[in-house]
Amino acid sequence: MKIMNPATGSLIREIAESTPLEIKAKFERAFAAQGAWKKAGLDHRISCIQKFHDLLEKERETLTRDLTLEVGKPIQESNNELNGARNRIRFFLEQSKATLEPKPVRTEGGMKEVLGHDPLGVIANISAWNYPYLVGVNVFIPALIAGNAVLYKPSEFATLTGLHIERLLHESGIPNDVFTAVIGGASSGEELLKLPLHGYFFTGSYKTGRSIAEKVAHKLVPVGLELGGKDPLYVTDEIADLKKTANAVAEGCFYNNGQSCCAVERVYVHARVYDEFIRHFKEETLSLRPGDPTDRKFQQGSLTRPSQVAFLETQIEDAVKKGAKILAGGKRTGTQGAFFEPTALIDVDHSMQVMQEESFGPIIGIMKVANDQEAIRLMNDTEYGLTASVYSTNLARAESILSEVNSGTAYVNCCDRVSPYLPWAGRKNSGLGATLSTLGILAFTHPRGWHIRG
């Protein structure tokens, strides 16, 4: 497999593919060795957790020029990504113990009733390439704290990250059989649907994940799918200053290169304010300048995947020919690599491919709305589900219209963050279950109900 480097277009270098033979010696030497794991103790676990924790820290100059180079966002947003995944694995080594110890929930007579937790035992983490240390800890940290055994696929445009991954968590006390890499594509995944793993946790595209839940329902072993969005933001007319809400929403569209599944992917703005913020949002997605990831002076690096560039111009094309007009961007950019450039298009509607189909990329359609009952049926008008956002002085009005907006997630006067301390999940196309909070911890186990007599 030829790992390459998206923002020039060259050979970082190859690395061979886990065969299915591999992948089924994986699995098989992982089941043998989850039963050790788990008999080693919740203190021992957490222990080699927090020395993962620190290692990444240690190797922070390694791991984000090399998660740079093969996924190709900028220097400063590697660090940032590391950074807010050494804060999750914090939030896990805080809360897992008193979340997984056996609670005493009621005792009467001499009976005891006490609710206890178990591991699944060997599960899948088939992991993404936008943000490989982030969306990776949501999975396989809890999994490992909780006494599984994990077959980690980090995605083919991540895998130089997927292997750093590993190699820290072996040095950290992690057993090689208990948290295993395998290596590939497409194919690879396929060759872990076909084993009798006892949990299956994807991220992904929504068309992946419903196959995958599909080809595994037989199995009736817990799935988890952490899918993508077309995440809707309003603005409203109640803003104390447009200016600094334009750039804040800029950010949470281009934040990057938009190759997130919380990114915002549609923006509505009120009639009354629509002009000044078009008018400020232009001015700071042109300040926007695309260009090589390693040099700090460019705010946008590469696209990750070059095929997605031909896709974001079908959406453009679309969308101009439906009557939509382009207020900056529009185009590819460079002589070599898969660098777009910033792009907002105005006038357009839900005809268009740029307001339906998830982008994932630095493309934002905004439209002008004339109340906040057009505004929710238009966030609503989506097949997806994962987060919302409204933006207005008037707290009372943004929560209430966001409690009509099917969402996972909701935000007031901020958008694209995650907090470890909040259940991350979508609805409809846009996952199933739930990863951090304590219910993403709890994800990756059993309940076992103790009664206890005597």
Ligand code: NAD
The other form holds:
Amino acid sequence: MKIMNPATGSLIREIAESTPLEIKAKFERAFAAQGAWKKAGLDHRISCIQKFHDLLEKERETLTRDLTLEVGKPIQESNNELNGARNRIRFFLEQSKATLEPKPVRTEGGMKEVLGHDPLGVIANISAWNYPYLVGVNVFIPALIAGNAVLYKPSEFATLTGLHIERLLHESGIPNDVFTAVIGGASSGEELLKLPLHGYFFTGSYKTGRSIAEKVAHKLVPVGLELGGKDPLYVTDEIADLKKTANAVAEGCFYNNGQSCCAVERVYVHARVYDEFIRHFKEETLSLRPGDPTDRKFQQGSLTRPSQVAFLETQIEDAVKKGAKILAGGKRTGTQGAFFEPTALIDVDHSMQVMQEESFGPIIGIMKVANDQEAIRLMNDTEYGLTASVYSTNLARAESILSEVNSGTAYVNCCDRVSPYLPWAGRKNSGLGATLSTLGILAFTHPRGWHIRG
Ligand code: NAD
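In place of the form predicted alone, output the structure of the form predicted together with this ligand.
Following is the full complex, with the preceding chain placed first.
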């Protein structure tokens, strides 16, 4: 498998993909090792994860360099991602013990009733490339703490990062067979689906997620799906500072080149503030410069998958053909690599792909709306339900609007944000189940009811 640098188009390294036989052997070893890992106890498992947390800091320079090399994000964003991952790990270190320890819930007539949690067994973590540390730690950290063994398939676009994660977990005291990386693309993922694993946890596109869920449904094991989004944001006519709002919205659209599941993908603006918002938004968009992701003077890096450039062009072409105008950007840029100008489209409507299908790139459609009812109708008008955001100084109005929008996350005066203390749970085609929060710890366990007389 060739590991390419998307910012230069050059080869970084070649790495052997795991063969079907190797993947089966990894599973058998994980199956044999999981029992001892469970018996090692919660305190021991937590202490290993603490070491992993510390090693991420110790190796920061290598990890952020390789992340930027293989996915093309600016080096400062790679550093932010590592900080975010360590922050999430601290949440799991702080909350896992209280969440997983058996809880006496009732004593009656000499009978003690206790709620316990057992690990699932050996689980698959099939992961994405856009935030490989963040989306990875959401799954493998609570899974390992709960006593599971993990077969971890990093995305083929984030293999170096996946191998670093495996190496550092082993250095932290996690036995080699309890956490194993499975290297490769779709076919390696398919091999995992054939094995009798005890849970499947997937981060990626709706199309792949649905096909995985269908293929493993007959096993009746837990399945978690963190899928894509077409996240809407509504700017009401009660805004204290439109320039500041335009700045925040542009960051929500263009951070990580829009390659975030919770990136803002559609913007609706109340007619009364539309013209002024558009003026500020154009300035913000034009101020972002794509370029060498290792050079801190550029805010935008390269897209990770070169094929995405043509996909964005298709969405823009479709929108323009149907009447949209380009407010800023609109085309690929640079002499090498997968660079694309941050792009804003206006005069868009819901017949256009750009307002319906996940773009997963630095392009955004902005639409004028007459009132809150129209905004609510349009915000609900896609197959996705990951996040939704409303900007307004009137908090009651913002909360009331969001209560009518079907999304797992509701943002008031903020966007493109994840907290480990809150569940991350897509609705509709955006996913199934939840990661993060205490729900995202329990997701890797089976509940057990203990009835104890004596
Ligand atoms: P993808 O679906 O192409 O791939 C995801 C993973 O699945 C990769 O490891 C890939 O190798 C593997 N895979 C592909 N085909 C497979 C198959 N047939 N069987 C088994 N495994 C298979 O997605 P991607 O391009 O890596 O990620 C981008 C998508 O992920 C976007 O839609 C984004 O919104 C979504 N995402 C969602 C969240 C969330 O938390 N909801 C977070 C990050 C990314």
